[in-house]
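The data below hold one chain only, encoded as C-alpha cells and taken in the form predicted on its own.
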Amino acid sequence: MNGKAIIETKNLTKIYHVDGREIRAVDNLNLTVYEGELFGYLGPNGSGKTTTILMLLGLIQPTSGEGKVAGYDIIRESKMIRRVAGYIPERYSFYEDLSAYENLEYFAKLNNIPKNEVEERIKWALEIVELSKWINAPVKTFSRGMKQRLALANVLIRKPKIIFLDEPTAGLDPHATAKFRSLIKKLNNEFNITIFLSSHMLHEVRQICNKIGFLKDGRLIAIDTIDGFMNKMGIKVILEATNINHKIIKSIESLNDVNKVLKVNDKLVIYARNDVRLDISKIVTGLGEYVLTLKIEPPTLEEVFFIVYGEKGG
C-alpha cells in the first residue's frame, strides 16, 4: 500500500421509496480505501453492500453525497471509472456455446480494447486464472468454479486498478473457493490490484482481507484492520471451577476490566481488557470453590464482532 486513496466517499446516501416507506439502503457512508488494500465490506444480506458497489461504479445514482474511485467522480466521470475498475457481481453469465476465448474476445470488443492487444491480453488473463488449457473449450463444459475464474479473466483483460467482488465464492465448493481466494491474493500481491470484496460471511473476508468495514442497516458502524479489531477485544479467559454459580458470575461481571461473561456448558468465557485471572481466582476461592482451569486463549474475529459490535458477522 502506498497511502493513496483509491475510493473516497463523503455522506454517500441512497434512499428508495417503497409503498410509501423510505428505505435508506446506504446511509451517509464515509469511507476511504487505499491503493493496494484487500478491503472486506462485511454485512448481513440487505445491509447495502451491493448498492454501495453500484454507486461507486456509477451504475446507479446516489440520492445525496459524493464519491470518487481512482480519482474519478462517481456521478460525472462514471465511464472513466468503469475503464479502470472491474466488477464481478454475485450472478453473471457467459455465452455457453462459445469458447472461453470467444467469450473474452466478445467482451474485449465491447470494452474497446485495441484489436492488436486482444489476443495477448486474453491469453495472459487465462494463464493468470489457470484456464489456458481450456481456452478453446465451450463454457457450457465449465464447472461453477471455472466460470468464476473466467469471470475474473474477463475483468483482467481490461487491466484494472481495482476489482469489486460481490459475494465471490457463493455456491463454490471448498476446492474452488480456496483456488479463487488464492488468485485474489496473487492479483493483489503481484500486480498491486486493489480488491473490494463484499460478503456477508466473516470467515470469507477474514481469510482474504487485511482491512474490514462493517455495514449494518446501510450504515458503516466499524472499520479497522483485522489486528485493530482484535486489539479492541483484549483477551479471552477460560474458567473451569468446582461450581460456577450465580454469585461467581455476577462478581466477575462487576470487575472493571471485564467486557462480557458467557457461560458455555460448564465453563465461563470472560472477555476482558486486561489479564484478570488473579481477580477471578480470588473471587472463586473467596466464594468457597476451587479453580480447575484458568487460562488465556486468543479470541476469534467472530467473537470480536459478536461482543464489540453485537453481530455474529454473517
Second form
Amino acid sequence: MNGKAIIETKNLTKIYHVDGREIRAVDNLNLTVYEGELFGYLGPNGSGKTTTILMLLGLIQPTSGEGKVAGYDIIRESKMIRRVAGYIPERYSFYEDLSAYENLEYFAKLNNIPKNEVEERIKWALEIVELSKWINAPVKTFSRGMKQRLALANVLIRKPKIIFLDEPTAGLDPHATAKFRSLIKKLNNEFNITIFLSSHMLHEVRQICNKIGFLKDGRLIAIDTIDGFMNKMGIKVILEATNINHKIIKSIESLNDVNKVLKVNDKLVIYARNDVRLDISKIVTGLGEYVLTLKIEPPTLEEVFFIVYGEKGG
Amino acid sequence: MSTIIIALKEFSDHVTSRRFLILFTLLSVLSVLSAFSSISRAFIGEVKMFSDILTLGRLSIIYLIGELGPLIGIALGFDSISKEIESGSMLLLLSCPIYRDTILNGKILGGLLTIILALGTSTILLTGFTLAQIGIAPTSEEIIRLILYFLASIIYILSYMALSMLTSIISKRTSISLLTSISIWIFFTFIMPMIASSLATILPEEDIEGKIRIMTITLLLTPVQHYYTLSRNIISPKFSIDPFSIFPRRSIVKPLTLIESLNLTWPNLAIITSLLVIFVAASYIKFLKEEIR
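Could you please show the structure of the form predicted in complex with the partner chain, as a counterpart to the form predicted on its own just displayed?
Expanding to the full complex; the earlier chain stays at the top.
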C-alpha cells in the first residue's frame, strides 16, 4: 500500500468484565492504516469501533497487544498521540454558554498552541468549516450540524495528522450530512489529513472512504479498498423469466462461477465471478421457460458485504 | 500551565453560576448579621478583644462556616466531573494532550480560588463592619491567628468539596452525587449531634461522666466538631480546649500564646486535613482508572 503507516496495531485486545462475563470488545486486532488514507471502520453497533478508537488515543488501556499512532506508542506515549490526532466522539458537548471562539480558545490553550497563534488558527479553522459568521455566537444557538463542524474546527486548530471520527453524521439532516462529508474529503485532499471514520452505515463509509475495515464482534474480518471488495464480488446478473421455478434456481446455483442466488419478487438476482448469462439462458430455455430480461448490473457495496461476509449494510 | 487554564475556567464558571451566587449572598448576609450580633454584644460589654467578634454567640463566623461552609464545598464539587461526563465535554477535554490528573488539579485549584473568594469576602465583611462600629483593632498576633483560622477554614470547606468531587466521579450522575453529598453533610453536621444526645439519655441520670464520654466519642466522629475546636483554639488566646473534648472551656488563668494555641490546634487540623487528603487521593485513584466513553 502507499506511504507510511500512521496506525499500526498488533493483536490489540480489550476485554471487559461485565456481571462476571468476559466480553472481548476488541479481539486481536491487526490493523494498518497509511498516511493520507480515508479509512472507514465499519461494523454494527457494539462491534468494538469506539473501543478501538479510545485505545488508539490512549484514553483506555488495552488488555493486551500493542499499537502505534503516528509512530507513538498507544500505552506509553498517548499524550504525544493526542498532540497530533484529533478526535470527534459520537456524543460530546461544547460549553454551551461560551461562544464558538471562546470554546476553541479554551481547547487551543489546552492543546499548547502558542499564544500568538491562537486567534489566527481559530479564524483559519472556522473559515474552513464555514462558521466564521458565527464566531461570537454562543454554542447553544448552534444546530447539530454547526456543532459538528465546530468540532471539526476544534481538531483542526491543532493541525492534526489524523482525525478520528466516531459516527460523525449520526443525527444530522441530509443537508448537514452532505456538507460534513464534503468537508472531511476536503481536509483529506487539501491538507493530507488521514481520516479514520467509524460508522455502522455502509453507505456513509462508501461515500467518504477509499479503504474499509469491517469489524464484527470485535474482530477485523475484512480489510480492503472499495475496488478490492467489488472485485471480490464480481458481477450481478438480473433474470426475469416466464416462470422462475425451483429447478431453474437449483440449476443456476450449481454453476461453477455462481456465488449466490437470491429470489427477489419475480426476479432472480445472481451474484457470480464471471459473466454467466449464456449459461443461465440455456438453463431457462432448457427447462421450457422464456427469458424476459437478462442483464448485468454492478453490485452495491452493501451487497458485497451481505454476500461475502453475511452482513447487511445500513 | 494546563492546570491553570482549567482552574481559571472553573473559577469563572463558579463565580458566575446562580448556585454559587445564592450561597455567596447568603453567606454575606449572615456575615453582616454576625457583625450586628457582635456589635450588640459590644454594647453589653461582652466583646473585649478582636477575637471575641469571631467566637462569641450562635451567629459567630465559626458556626456560620462550620455549618454552611460544607454547603459551599459541595456546591463547588458535586457536578465537577459528572456534569462533564453527562454532557460529553469530558471526552473533548480528555482528547487534548493533557493527563487526567491535570483535569482534577485544575478543578481543585478552581474550587480553592472560589472558596478563598467566598470566605475572604465574608471575613472582610464581618471584621470590617464590626471594627468600624466598635473600634477594637486587632493586634498583630490576632491578625496571624485570623489568617491561620482562614487557612484552616479553607481546608475544612475544601475537604467537603473533595468529598463531593469523589461522589461525582463514583456516581457519574449529578443528581446522585448531589444527594449523596448533601446527605453526608446533614448526617455529620446535624444528625450526629442528635444521635449523641439520644445516646447520652440512655445512660442513667447520675452517670454524668458516662454521658459526657459517649457524647464526646460520637461528636468526635464529625468533622464539624473538630472544626469548632480548632477554630476556637486558633482564633482566641482565651480558649484552651482539649483537642478531643467537646466543651469550649475558656482559659481563665492567662491567655495562651500563639504557639500554645497551635499546640492545641494541630490534632484537629490533622484530622480535617487527613479527610481532605483521603478524599482527594480517592478521587485521583478512581478518576485515573475510570474508563470514560
